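Next comes just one chain, in structure tokens: the form predicted alone.
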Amino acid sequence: MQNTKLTWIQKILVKDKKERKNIVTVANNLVMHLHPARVPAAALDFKYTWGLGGISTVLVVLLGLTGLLLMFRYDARVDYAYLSIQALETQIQFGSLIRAVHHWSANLLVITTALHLLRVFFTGSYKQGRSTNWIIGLVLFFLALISNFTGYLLPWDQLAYWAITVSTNLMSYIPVIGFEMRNFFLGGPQVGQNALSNFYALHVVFVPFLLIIILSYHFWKVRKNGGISQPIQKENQRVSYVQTLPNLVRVEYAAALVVIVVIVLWSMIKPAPLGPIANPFNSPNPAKAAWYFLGLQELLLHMQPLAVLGLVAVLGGVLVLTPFFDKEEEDIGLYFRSPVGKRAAMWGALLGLNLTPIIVLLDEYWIDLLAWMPGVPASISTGWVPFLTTLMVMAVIYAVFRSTRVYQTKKANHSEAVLGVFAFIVVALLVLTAIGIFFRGPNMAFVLPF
């Protein structure tokens, strides 16, 4: 007679098998909440999305995990903040690696979210009822900047202290509420204990909470809108679908693994920077803002702060309103809309790449609006004049694309002309940022980096 009783080893194996099956079921259900059961085969094309949304999500997870570990050893008091970072770097096992992963993930998050927004703009993926998610994406990019900005002060070294001092000084130029806003964030007139406490609370509680809530809603809206945008199919052309499991999930897991490995390896090679302890009485020369604000700091050398803030406000408003003025849905999901759009974007980028450094050099060595306009208030000569001139240049670029044959015999339509202006603005801002990083020396004078 066969013995039907299971041995204790067999019981453990059966129980383990059931638990693994339950875990897989829960994981699959979670995936199905994030993705539909089937996705278009074209959605797996890496060259369309470049995985930027998924990469940004992986970076957020890395930031959350490493941030929690760093909180065990960080002391948010002025007298101990720098010492606690030093201990992480020299005494605590894997402390330097965890801090480096956190640091480089945060910097990379700014880049990947910016590139993600560029991808959405260049493919017109804010159309077909996706305007709300476009605006949510802009908010998420802003939160990524705020997260980096608030975390920048926490090491309490010279670089952090003076970068935050320079950056928060920009707030005071905002009309009516600027000075009060700056004092609110700093907890007083200057960077000190109140500022460190405020920034720490914002960095570890308030901003992450908003980021998680809004990011979750962003994912839900993508699912609600039918997944990522796709080009409109021609008549009688059927869309090919594949199962999300395992096709899409396998690609996402592979991309996440690559991102994690690259970040960890880079962090092992390049530890997070830590300069001398903050000294409020010894300002470095030059005192620069964080690298993602250096484009704005460079603009401040050429026009008044209100003019710079005005340009930022105009650009932000245009980005928010773009889906409501660009409703030509037949080109959704196509990079640069059309051959005409590609040519407009190329010419806009070339103009930004060449015109921006020329204007910077002219303003550095020749243009002197204050001397050329004696008796005129500085708010006009170095404020309104460069502000309106910049807007006029953008308007002229738009008008040229609309009125001339951009590609073969075709002129750019509204969507394609806006694309060219947008490419000009993006490249111009990148050039200004590069100038601020590499070509500004003591007293913010123009220098060669070699």
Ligand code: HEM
Given for the second form:
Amino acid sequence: MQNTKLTWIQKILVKDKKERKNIVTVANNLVMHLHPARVPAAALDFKYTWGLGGISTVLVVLLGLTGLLLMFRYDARVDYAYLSIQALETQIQFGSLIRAVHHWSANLLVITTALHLLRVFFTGSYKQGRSTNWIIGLVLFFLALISNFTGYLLPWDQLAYWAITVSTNLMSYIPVIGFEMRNFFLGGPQVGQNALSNFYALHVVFVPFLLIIILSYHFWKVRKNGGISQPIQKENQRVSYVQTLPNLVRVEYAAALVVIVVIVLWSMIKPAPLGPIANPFNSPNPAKAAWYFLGLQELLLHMQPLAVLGLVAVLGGVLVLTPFFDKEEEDIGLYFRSPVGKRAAMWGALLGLNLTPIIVLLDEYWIDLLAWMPGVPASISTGWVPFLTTLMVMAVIYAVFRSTRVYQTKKANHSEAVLGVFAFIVVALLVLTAIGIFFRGPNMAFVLPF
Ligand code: HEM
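Next, give the form predicted together with the named molecule, keeping in mind that what was shown is the form predicted alone.
Every component of the complex follows; first up is the chain already shown.
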């Protein structure tokens, strides 16, 4: 049954009754392509998804619309890029607001997709045939980061220039192809006109194109999987369903409106930052990467770049493979799987919160691997050693959860133990990011922010 009731706004906008009905039918059909006709009533529980997938979708749409408007005035030549942004800020009607909405939506997208990823992980929603969508989701998260990263350079201010210089330097440490890869993306050995043109093309054509295609597939897969995950029903329990229209769609519209209003209001109060024009001869001190890469930049202060890249690669690989090794399907749709899972996640998070700053401080003031291992190549003492130690810490956490009584008399099963290690990694990364943002001053020395 399709809902053909008209909203007041549709009545005002379209005077002809028949045409109004057609518009509603088309709109409803569009909605029904994205959703099944009925959804489990429990799927409407906001506390289950926190609307994070939907909010990310709204942000992607906002980014597309504001990005398109910005393209009318942005000039991707090094001599004009900064001036065109300045003109947007000071001379063009609503230019500053549109830029701010684009800027804050992009930053928020990194946060909402990361939180969506966490929600999916913590409710085990990569199980029961959802492994493909989990991997697709990981690609989407990567694309959200890449679109932010490529957009970062476009204002061509000091912040942009040096953040991209610092981040792309990391690329050259990838064995064999790293240096060539960096030169390929920058169009030469340095950040200059070629880099700006390449990043602009990636930002406005390549990444959005991939995002639209992959996102469409993501939505289709959610539908194909019979909607979002739900806890497995007991034998005598019946799932109660509600019509998608209007129940689910009403909630989605309301959430979308709230997101848009909040972002526009925030953008009116807080314009997007714009520093002094890029100066390749004067590096700011400290030269920091974008905030979402500061956790990795912090790690670089403690181990060789190759070790950091190795850890990122291992973590990425483990995330991709998680659904294939976690076959425990009974606990799908339940936050943290079980009381044992909850305990494991809590211990993992607490460990990450305490251990990470302790190790950072020890490495800052006491540990000196180079001096402690004289004659040993740096690639081993500050590369392999911290790399393998970090992996070992994670393996030990996993083994402890598997072998000790985590909750009452119960030990964690594989799924619950992985959850504990994951909570540890997430919190450790957050702590590293906070240290990078607040506790690093000139020459990246440790400073107190108060
Ligand atoms: C631009 C980024 C993304 C958008 C717009 C998006 C959108 C959505 C939406 C609207 C849903 C329906 C349920 C919900 O709202 O939670 C969903 C479900 C899902 N997403 Fe995403 N997503 C994105 C990124 C990701 C990421 C980073 C992951 C994980 C790596 C992921 C994995 C999944 C999975 C497995 C489901 C099914 C969940 C379930 O059955 O409970 N998505 N996504």
